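There is one chain below, alone, in structure tokens, taken in the form predicted alone.
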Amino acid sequence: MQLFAIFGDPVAHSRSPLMHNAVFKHSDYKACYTRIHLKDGTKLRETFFNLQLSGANITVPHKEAAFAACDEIRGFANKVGVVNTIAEEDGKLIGYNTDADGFIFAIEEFKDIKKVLILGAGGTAKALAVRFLEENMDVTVLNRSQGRLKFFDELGCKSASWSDFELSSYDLVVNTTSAGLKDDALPAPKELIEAILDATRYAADAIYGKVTPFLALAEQKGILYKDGADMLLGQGVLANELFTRKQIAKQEIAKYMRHSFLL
């Protein structure tokens, strides 16, 4: 029996719990999956090891904690110096990101899609902006302070603080930060977010599960938005089949998990 889990701070409202045990269960794959609420991220790749885990998925704010704890990074992690997704392998741990795909897959109905706004300058804002540049986007990176906006203006993205912010029109508005997790919070200043909003076509919010302040005030301007509970199925089910090696279809993966949803 294979042990997972989902390390994270908060992470008792992580779906990923429900979403991989239904793959494991309807695939009669030998596997359980459970939650750690981790305060210190430095002491990651200590208790994964001491659980014996083979693999992990990590939340907000220990997603470039568990880059600096894995031996190999793979793929689009590299890029992004940021891992949600860890799989063990040989007593080693290979750090991936199945962040930013996720996320295109759920904003795979908003159409024409050139100029972004990202709030917040985390760990999923770094995947999202690696990604979006792909794309050829525009990409705006807004955040609280100065300070964590380096890696984003050596990408080429626009970046900008509160004070220093340049009102511009967008097409998707995405909040990566975790205001209106646990409270009733905005990523900013209401007005900045009430004016950010009224030049944008779609707004997103990395947060599941609910409707933030951020996606209400989307709501009462009339702007389609998208929760992350699409993005948390994309990661899902990429995450699932690293974690399975592939022994599970991923046609097979999405359906179990969009089910879990329902539960």
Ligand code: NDP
Second form
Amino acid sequence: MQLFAIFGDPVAHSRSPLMHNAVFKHSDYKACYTRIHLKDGTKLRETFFNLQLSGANITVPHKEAAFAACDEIRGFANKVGVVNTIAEEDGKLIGYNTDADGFIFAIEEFKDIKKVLILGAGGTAKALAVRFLEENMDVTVLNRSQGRLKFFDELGCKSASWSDFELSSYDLVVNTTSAGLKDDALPAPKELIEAILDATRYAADAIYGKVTPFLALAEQKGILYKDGADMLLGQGVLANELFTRKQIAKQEIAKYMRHSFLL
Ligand code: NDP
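Having seen the form predicted alone, could you now give me the structure of the form predicted together with the ligand?
Shown next: the complete complex, the earlier chain at its head.
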């Protein structure tokens, strides 16, 4: 029996155990997936080995710590320095990032996205910014504080904090901050968010399982929006493929995970 887990702080809200366990159960794969409330990201590696995990997902705020905890990084995670999936291989921790492709999957029905505003500058924002640039989109990053913006400037994005932001028009605005996750906060002051939503065609939030204040405002304004559920599904399918080493077909994984959303 293999054991998998999600690490985060907070982590109680995570639907990943339901999603992965649904796949394991319905495909007779001998594994179980649990959640671990980890406060100190530097303890990730030792906790992983102490619990003899075969793999893990990592959520807020430990994705950068997860990158540092790995022995080897593969694929897209190398470009962003952020890991959301770890698979154990011969006693080594191999790190991956499945968030960005999960998001591209989620916004498939949004058409002609050329100009994007990302709210937040954490791990998710990094992954999305790199992926959007790969799609030749024009990317601006707006964050509460200045400190994390350098990465985006060097990448070729425009960037600003609340005090020096200059509004433009956008095809899509994505909230990747954790504002609204455990509180009723907006990702930026209300006047700023109102102005931004008035200047966009679509809105999306990485947070799932609730209508965040950001999406509630988008809805009020009649803007087509998505919450993070489809992004969660997309990243989960790709992570499960890595955990089970492609022994289960992608379509089957997606079917069982989608089904778990109804539970
Ligand atoms: P990080 O901790 O790496 O980054 C958090 C960001 O949010 C920082 O830019 C921080 O700004 C900003 N922030 C935090 N609180 C506030 C606030 N009250 N107002 C404005 N800005 C704030 O987080 P992640 O990138 O890992 O995750 C972000 C969110 O995305 C989480 O809610 C997570 O659950 C969700 N998520 C969902 C996924 C899905 O599959 N649906 C996948 C991945 C993430 P500062 O730099 O100033 O501190």
